[in-house]
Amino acid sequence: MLRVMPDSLADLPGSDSIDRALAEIEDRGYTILENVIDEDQLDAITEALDRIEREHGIQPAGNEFEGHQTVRIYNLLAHGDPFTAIPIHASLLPVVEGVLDPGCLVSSLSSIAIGPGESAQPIHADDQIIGLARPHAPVVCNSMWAITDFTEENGATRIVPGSHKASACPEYGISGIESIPAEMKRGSILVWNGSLWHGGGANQTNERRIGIAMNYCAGFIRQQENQQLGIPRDLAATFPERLQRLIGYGVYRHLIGHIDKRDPIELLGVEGGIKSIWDL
């Protein structure tokens, strides 16, 4: 059952749309937030990705999962703006908090540019290396930002509706799994339960399909990218406090992640003042 936290969600505008999104994720495993990213933010992200790729000479990884014609840029928060606004997006974060809870963490933030001629990615579940019996309560909630239009022809994410309720993960590399393309316009966001079976589609066009993979996990799950080591502390100190806590400078449920019973956010020069679960 999805956990909606009233203290976090109830007073936000658009709570009806949040409820609808959460109901869709619970029922079919995913939802699409249409046209929620403004043009200025999309343009800034596109320009920054182009610059980082050019300056760092980033090339495709050249394996079946990450792709032979796909450019991925990892650890985007280490590059600062405009990426720091992504995890705390006002239309996305309340939905993620409803799937997980307000103690969730940024698991990873990366870009995925599927180039012309790329083949389809193997169908998989993002949480399948986590050793829990299935189906289980959500521990991962991921999203894909459409920086370009996502179409079936250019490699829109392929999904298997309802598969988050399956008792097993897909066998890696198996063919013949029926899926549908999550087509959406530039500026929209696909959000899904981490147990949903999915994979990047094949790009049969002459242009790149560019997306931002903004991934979250429960506060008690280890993050996919090590945020505390991957982001310089002096840079993290400039982030909004909500983002600081999302990358791990906080304590989950007054216990998990403390430093000698103190709030890790104090390392960034922010007043903490938490109380241990044992002192409450």
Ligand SMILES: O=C(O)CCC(=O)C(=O)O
The other form holds:
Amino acid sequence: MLRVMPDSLADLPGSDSIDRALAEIEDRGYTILENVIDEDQLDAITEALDRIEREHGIQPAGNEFEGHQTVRIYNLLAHGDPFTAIPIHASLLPVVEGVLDPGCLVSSLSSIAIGPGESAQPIHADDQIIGLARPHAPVVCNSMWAITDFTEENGATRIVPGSHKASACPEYGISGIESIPAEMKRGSILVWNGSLWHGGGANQTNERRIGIAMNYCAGFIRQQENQQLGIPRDLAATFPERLQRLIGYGVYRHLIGHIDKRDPIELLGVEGGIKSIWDL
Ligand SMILES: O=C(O)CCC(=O)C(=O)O
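Please move on to the form predicted in complex with the ligand, as the form predicted on its own is already shown.
What follows is the whole complex; the chain from before opens it.
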């Protein structure tokens, strides 16, 4: 059986490990950042997800894509801490900025708890719906945080190495696509080019496989979840500035996203927004 076994990135110095992660994503479409999430952060996320699911009575969506035994919680930034630390994680964000560019955005932040008995999700690409000829430069960069261990048995994300370079997307629902499980320990993060073919695995255990899907997109395309309307503005005003810009209170390359030539970060009470491209 094929297993995903990247060498550890954790023991390499910062920029070397980023370069290596970027080289792996360029070459095979994905990398695994091993053991990069603090234990306290993992515990806080686990507790918060349990609480939100209980308080909001969240149930599986009950369709083939989102799953029949899988609980997903969307728009996590609207719940504030501990989710606000996720998009700006120090080991992850530089890699994403390398795949896209520093003007990238949070596309969506959700949890995916694959329950016992769930079957495999259809293999897909996260940028499948975007009508660009393939292969193309990355416009989506996704990541999956392992809040529990990810094993082949419990539904680790299945990936098709190299498929980000394919000239087509997988036909929806087709079976027989050869894939491998992205096995990783709790506390690791799988990062992939949004063109990579992948899908959640089947869970044949009695335990949930819990992941956080931290999805980013290029600063010049529309975010999957509308962060500016989905997160109350008074809550967004309390976020660190980097996160405010990541959720869309900013201007891409001094142009895209401006409001009457002003930087939308000023709506959050931040002074000295960036100048428009015409005034540079
Ligand atoms: O849960 C997973 O491992 C992957 C889920 C996924 O790819 C999706 O829902 O788009």
